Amino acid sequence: MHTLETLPFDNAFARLPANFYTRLSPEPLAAPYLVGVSPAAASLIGLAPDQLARPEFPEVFAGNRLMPGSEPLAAVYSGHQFGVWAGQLGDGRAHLLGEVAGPATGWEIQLKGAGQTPYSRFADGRAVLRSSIREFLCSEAMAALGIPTTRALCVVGSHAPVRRESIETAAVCTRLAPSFIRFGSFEHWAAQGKGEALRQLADYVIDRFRPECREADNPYDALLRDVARRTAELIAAWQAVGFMHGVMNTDNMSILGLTLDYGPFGFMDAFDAGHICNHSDDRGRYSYKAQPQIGHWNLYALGHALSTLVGEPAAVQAAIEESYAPAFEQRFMDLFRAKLGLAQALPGDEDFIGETFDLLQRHHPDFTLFFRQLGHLPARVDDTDRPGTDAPVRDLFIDRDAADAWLTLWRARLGAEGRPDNKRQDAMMAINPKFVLRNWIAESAIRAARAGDFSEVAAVQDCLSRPFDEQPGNAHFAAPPPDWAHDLEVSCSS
């Protein structure tokens, strides 16, 4: 295990040519204090547990004190935002400290909110406590759900004022990822006609993260296919837990297929396929039901950027179409079969899953509770016992008859397999979380933290690190939104 002074930095991204980034140090943050920390994330970089309690820890991860071997920089990229070409963007409030070797892979350490960079575009380069807590909690919650994601080591706060819609206080969220390279990183060089830089970046990704692509006749075609498959599987996983990213711009899409840049995200409460979690998204471009098609759109933006390496437009189209839709459909069906307790793929499953979504859309039960409670029900029940036995699911519906009719279909489908209840129920508990980071839970932790109480951040983090466990003591975190939270909104400033 390592101390803050002995983390083994090996900064591969910093060895790319100088036009890929700007070297600069973070801006100091006044009187930083620790808001929350993830021991699980710390273990990824081999940071010893006792280091998390050191007084120097907040200073380091506020950007006030550099660790030996770090080489801070801000990366340049471009991208499409809400479907419109935005031109040059870049790390406007993020500083990449460097890469630390881990047991399985290297982990880049990035400070988000550590001050202005050349890519800040007139912004202050800061993050606020509100958004930093949300990213910290959700990054670690998604990892516990088994969904590919960047990680969050800690949040450091300060009383330094930051102006948003109102005056808030500053914070820095420390993020970890094997790489923070985005679709927009490739779009940047393609838009500038810098073919050599584009090739250098593609070679860097292939050689460091996807060496198997080198075995293909065209490694760049293989890379695009890999990104398409991983993106499809990622978005299918989002759909399965009711997660909405909120701002799927191409500069927020990871080339490694990770969930990247937590801003106006949300988890589904009462189901609505058209739900828009981002208050800034007035046209619903990034609604729940739109996420799969936006992933497809974004891949074409990436494919266009890579076209000089992949080949003719037909080759780009083939790489995407032969990879994305098949991977999404396969993963989506596998996940929803498992969520429904189905172990085998049988004819008619697609129709049944469609009927399930129709039920959810017509009656709007709580998405997470519906699947979790379903896992408690037996495969067989006497008619006289049904109201009591099925109450955990029926009580989520105003129209109990509709629930009863669907449950009859569900039990008929279970009967086609005949799997023992105990095995099926255990499997359903292992894929249907009891706990997700609902907006009201994050907001409650944020309000407490603003008052100087960080215990709820820790309590939420601990609960969401075990999302599939029953945790009777944390039952309140599994509840739908309380009355005070129904009007909560998040936007791009979140």
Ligand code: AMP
Contents of the next structure:
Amino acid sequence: MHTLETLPFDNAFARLPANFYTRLSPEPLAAPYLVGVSPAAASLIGLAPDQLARPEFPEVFAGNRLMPGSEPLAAVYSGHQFGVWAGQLGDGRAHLLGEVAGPATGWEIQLKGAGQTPYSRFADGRAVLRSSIREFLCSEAMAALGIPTTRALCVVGSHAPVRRESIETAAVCTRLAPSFIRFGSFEHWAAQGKGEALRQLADYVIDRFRPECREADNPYDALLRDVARRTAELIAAWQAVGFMHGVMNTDNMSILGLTLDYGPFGFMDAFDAGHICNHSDDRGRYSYKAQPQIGHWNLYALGHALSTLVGEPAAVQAAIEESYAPAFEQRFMDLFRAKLGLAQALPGDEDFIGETFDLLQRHHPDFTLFFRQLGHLPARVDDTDRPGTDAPVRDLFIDRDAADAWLTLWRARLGAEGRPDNKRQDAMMAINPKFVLRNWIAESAIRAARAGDFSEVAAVQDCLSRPFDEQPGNAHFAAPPPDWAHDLEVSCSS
Ligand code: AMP
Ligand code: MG
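Next up, can you give the form predicted in complex with adenosine monophosphate (AMP) of this protein, since the form predicted on its own came first?
After this comes the whole thing, all chains and molecules, with the earlier chain placed first.
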């Protein structure tokens, strides 16, 4: 276990050539205070629990005090935003402090919101408390759901004002990831025709994270296939929990297949496949139902960037087509079968899952509650007991007959397997979360934090660290949006 002074830094990214980043220190933040901290994230880097309560802790993670061994830098990247080439972007408000050896993998420590960098363009280099709490809570919640993601160690706040649509206050969210390299990091060098830098970056990723790609005839082709498969599996996992990223620009797509850059994300409440969680996305490019195709589009942007390394356009196309859709379909089907309590793959499952989506789309029940409550129902039921027994699911529907008709199909499909109810129900409880970070829950914690009460951030974080447990004491966090939250809007402003 380490202290803030003894974290074992070994900064591999900082050993890349100087054109990959700019070295610079974070800008100090006035009188920082701790808003939230994740003990689980701290343990990833072997930081001793007593360190989290030290008065130096908020100073360090505001960027006011550098830990020995850190070599702060901001990385350069480019990307496609909303389908349009945006040119150079980069860490406009993120400082990579360096990489710490963890028990399993190395973890880069990054301060988001710690001041301007050469890549800030016209922006202030800061992040507001609202978006920092959202990123903190969601990173840790996604990890607890078992979904690949960057992690969040803590949020520190300050009374320093930050101008957005209104005046808000500044915060820094400390993120952890094996690497923050994005699709856009590769697009950056390809767009400039810098083949050598492109190859150096690809070699860095392969040697550090995907050494198995070295064994392939063309390691870069293998890397593209690996990214395509992981991205497909990631997006299938998002679909299965009703997560919408909101800004799937190529600069927000992790080369390691992690959920990256939490902004105007959302979790589905009442199901609508066309739901757009980002208020700034007026055309719905990043709606729930669009996410799988956007992942595919983004892989073509990456594939195009890697084309000088992979080979002919046909080779790039083959790498993507042979990896992305097959991996997505497989994982999507596996996840939704499991969510429905089905242990075997049988002919007709695609139709049944399609009918399930039709039901959800026509009647808009709460997505999370629908699957969670389904896990409470028995496989067999007498017609006379049905309304009472099936109430947990039926009551999510105004049209009870529609629910009954679908439940009859579901029971017929369960009957084809004959798995004991207790086994099936346990399996369903382990895949269908009771708790996800609904917008209203994040908003409620943010409002309390703005008023100086951080206990709700901690309560939400604690609840979402065990999303599959019943937690009767936290039943209120499983509820659909209350009336006050019906017109919450989340935009790109952060
Ligand atoms: P995002 O849409 O948050 O992924 O940001 C797109 C680009 O804008 C990234 O390069 C960010 O680093 C940069 N950016 C966003 N907000 C700010 C800010 N307040 N200050 C500086 N750069 C920012
Ligand atoms: Mg971003």
